[in-house]
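Next up: just one chain, as structure tokens, the form predicted alone.
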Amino acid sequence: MFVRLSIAVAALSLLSSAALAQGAKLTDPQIAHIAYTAGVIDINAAKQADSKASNKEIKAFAKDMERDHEAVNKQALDLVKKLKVTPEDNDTSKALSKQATDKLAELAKLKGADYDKAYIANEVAYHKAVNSALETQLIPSASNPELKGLLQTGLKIFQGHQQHAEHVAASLK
């Protein structure tokens, strides 16, 4: 329980980041980069789970995450090309990437059921944090209606991911 709570708190604090904490409004290029980075993070976690997980339900979940996040990121790349916008790296996306690298290294040390439980607990916490950031920060801050629409579509998909992760986590107990 403590591990899940600490993961959720860490993820939420990263999504609040320095730029947001200072009250600076995110620009659409920054929002696009944060959203894309969040997708890449979950794709990388899914790839790791595909190779390390021992539970077939965890492996199936990871394949779903990889497929869905790659599809949303492709839509995001297509949109920024269409809009002629260059995603802009920022404190939030940098912090997310650092945290994800650290988390993958931590998970890499685990095996079997310990890995499976830690991976799915992280997925629950990560999707909660990303969904909260989408709802409260990224969607309201987006200026471009097409970007806002893509973020709203992503939110619906990722809320489903959170529910799926919670279901899988409950089945491991």
The other form holds:
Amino acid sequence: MFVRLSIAVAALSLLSSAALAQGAKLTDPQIAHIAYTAGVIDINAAKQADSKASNKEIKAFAKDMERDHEAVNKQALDLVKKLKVTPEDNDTSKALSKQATDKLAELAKLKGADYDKAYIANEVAYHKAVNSALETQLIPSASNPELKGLLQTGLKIFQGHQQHAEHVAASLK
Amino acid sequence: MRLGHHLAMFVLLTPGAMAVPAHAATIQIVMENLVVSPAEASAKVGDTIEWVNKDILAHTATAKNGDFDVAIAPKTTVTSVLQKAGTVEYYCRYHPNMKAVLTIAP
Ligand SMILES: [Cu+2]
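Here we have the form predicted alone; I need the corresponding form predicted in complex with its partner chain.
Every component of the complex follows; first up is the chain already shown.
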């Protein structure tokens, strides 16, 4: 548990430092890319959980994540198309993807209840990290009001997911 | 017995008697951008709640005390008739930060 927690904390600081490295000068195309990438990461984690999880609450949670993040990302794509913004890859997106790939590989080695606990602990930590990045970096940096609005709704959704994940994590103990 | 029963039904349905249990109302509760409004609503047993989900996400109205659990798919409206009196706190199972209260009079 301690090991997992420290991994989660490392993920969180990686995200904030990557976001900070960009300064407050993130552009809308970069912000759109980061937000979209953050969604894809959680969808991939959910897909892994769908095949690996043993607890049915965990499986249901993973399905909820897949459904919600896909819906939000679809809306994000519709918005960038409408705004004629092309999402632009950047260091934050790259750091997030790298971190997520490592995490998936690490989770892939676990089985049964160990996997379930590690997955849900990471979901709590991941949503926390994304929410903090949204609040302190992405939302304040967004200049288009519609993009800002989408991020603000995204923040409420992901805060909901964080609480949901916390409930599920607590029910496993 | 049967006749008496029907008679009682008839009496209950006459306009005079109808006035006693005030006619059931329909109350709209809207979920939009993960906000439930009104956050505090009042209703009576027999009233219909029209749950309107304007979001692209599925939500639920889940009573903490187990009195109801309504699933509302994205961009849909679901109706349910209130069966039990009480002050019911409810939330969304998928987004537990969505919370509201429904006060149901007998
Ligand atoms: Cu919800």
